[in-house]
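Coming up is one lone chain in structure tokens, specifically the form predicted on its own.
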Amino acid sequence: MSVSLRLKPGRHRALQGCPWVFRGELLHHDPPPTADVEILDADGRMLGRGLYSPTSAIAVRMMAFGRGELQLHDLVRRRVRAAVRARESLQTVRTGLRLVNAEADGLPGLVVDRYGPMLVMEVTFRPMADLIPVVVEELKTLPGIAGIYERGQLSARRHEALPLEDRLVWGELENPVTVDEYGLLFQVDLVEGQKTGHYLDQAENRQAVAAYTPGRRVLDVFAHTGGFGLQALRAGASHVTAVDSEAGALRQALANAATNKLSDRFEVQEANAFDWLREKSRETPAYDVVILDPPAFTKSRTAVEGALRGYKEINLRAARMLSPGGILVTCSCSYHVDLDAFTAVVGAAMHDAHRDARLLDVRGQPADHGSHPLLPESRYLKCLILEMSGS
């Protein structure tokens, strides 16, 4: 017998199709004996069916709207297949890409990235963790897959009372692996690397930015393993300086440069990016393109003010380091700093740096990192490309 949960009277995003229902929106909070629940509106009308988490603030994540039974295992299999099919064309130009992107693919709390012969999963929703065997049965049929590895040491799993452990879910672990990103080779550490091993969400932005770099001196700050800088060199940049505080990432960046025969125009600087920018911005402008791709400065609303100060600081320093007509590429992956706020703080930084700038492009996530149209929380990545005045 189905268990029904009713919404309180009021305005709820789920009534317009948002897939999240927060615990405080429910009329009662007694946990149901099953994860599969019906959601009713305040008048008792059927809204749809979802999966219930007993511990998360997001109590229910919708799987289907409208009436009808929910054949959960069959639905999950179909959605995994559909997500993979939707990315088939991308796999001809990249061997590292996202195959499943959570709510955007109707599979809440599930991320699956492909790195050549390996799949890496992240699961941040308890009911989806219970469905891993179903997901794996579908994924292991993909051509050329040697193993499926789960990255489980994620803070979000604490809210779901899920174990913080990494594990091989199926097959054999091949690590590290090499992926091809638009003709450039990157070695990826699936076990110790950031995120699931590589910043796949910037792949298309790296290509777009490279178009501005032929013949130019490029500074890549928060460079990690060299993604932006190496694509710039491949496009014809005269020289790239990569700055990062993580020695291991810079060693891998140097190795990636050597693999792609780009070492002669590539150098690294191990340093705290804030300190390095503060010191170097006092010198004569030395770069034609500056790229800022920092980690998230905040993961909560309460820290937004501090994050904005951080973004303003690095963008002001970067602007002072650019030659006339130079290009600033500045990114934010902090969801709580929305596009308008980020654009405004970058503009304020240009003003304080006494630089006139023209916004050339506003970019976001690539096609394999699609978002849910009614879930702004799934749209997190912002990438602005600005041109400094030539005077």
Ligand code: SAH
The other form holds:
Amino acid sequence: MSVSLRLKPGRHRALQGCPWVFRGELLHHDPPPTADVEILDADGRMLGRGLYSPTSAIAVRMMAFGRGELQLHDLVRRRVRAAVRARESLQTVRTGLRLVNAEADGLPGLVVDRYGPMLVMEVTFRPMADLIPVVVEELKTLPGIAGIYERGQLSARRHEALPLEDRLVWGELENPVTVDEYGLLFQVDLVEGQKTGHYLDQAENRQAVAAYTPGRRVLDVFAHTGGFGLQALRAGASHVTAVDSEAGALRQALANAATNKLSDRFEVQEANAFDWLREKSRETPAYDVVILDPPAFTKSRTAVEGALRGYKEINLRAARMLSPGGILVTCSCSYHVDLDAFTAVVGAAMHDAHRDARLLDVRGQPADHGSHPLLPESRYLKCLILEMSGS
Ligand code: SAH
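Since we've got the form predicted on its own here, give me the form predicted together with this ligand too.
After this comes the whole thing, all chains and molecules, with the earlier chain placed first.
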């Protein structure tokens, strides 16, 4: 006999197919004895089945809508296989990619990234943490996998009362590893590196931006291990300056440049990007392409104003440094700043810089980071490409 939880009357997103049910939307307050629950609408009709977390604000994440029986372990195994299969063609051009992207793949709170022979998992939902053995049984059968490592130092795990620890889940730890991203080699530190090691979510944007760079002088700000800049060099950029505040990331960027035989046209600057841009934007325009890929400026709705000021400032300074006809690539991964707000602040920065600019391309997350259509919370990445007017 499974446990049923009923929704309060109201216009809940789950009624339209959103996979999240918030605690306040449930009529019941006592935690059920099992995580595997049925969800009923306010009239007692079966909405579907989900997994219950006793601690977080998102109490239930749906696993299936409609009636039907559900063999949870079997369903999880099938979804892992389907997620991997859906990315088969991508694996021919990138050996670093996301294999499982949580709700978008029907596996709430589970992220699995592949870096050549290693898999790196992030689990941010308690019931999914309990299903890890099932997930691992499936993942370890993938050809060429040496080990599965879990990164656990994530603030989201706190809300689920999960330990903030990293661990080797299966096999052996091979670290660092080298991945091939559209023909360019990157060394990735799976243990100490940011995110799961590499900013996989920008892989397609790096590739798209490279097309604008042949023969041009490129400034890559918030460069991390050199992703955008090195793709630009490979495409024929005449010179790349990479700016980041983290010395370790820049050391890796230099090593990546050497591995790919691109060192002669590559230089790094360790600096706070805000200070560096403020200082350099007083000089004559020196770049034909400027890339801005900052970290999230806000993790909360209340700090949006400050984040917008930050975006305004760096975009304004970048615009001043661009040659006539130059290209500005400007990104935001702050979920709380949506595409319209971001585009508006970039436009206002162009105006303040006295630059006329055309928006050439509006980009987002790559195919391996596909999102659930009814979960705007999972669409965070924005990447605008603008062209400055000729003179
Ligand atoms: N463009 C990169 C990813 C950038 S992630 C890629 O394609 O791989 C954001 C980067 O900004 C991180 O490397 C972080 O070290 C750096 N960073 C954060 N705050 C910074 C600051 N104030 N000044 C310069 N770099 C900063």
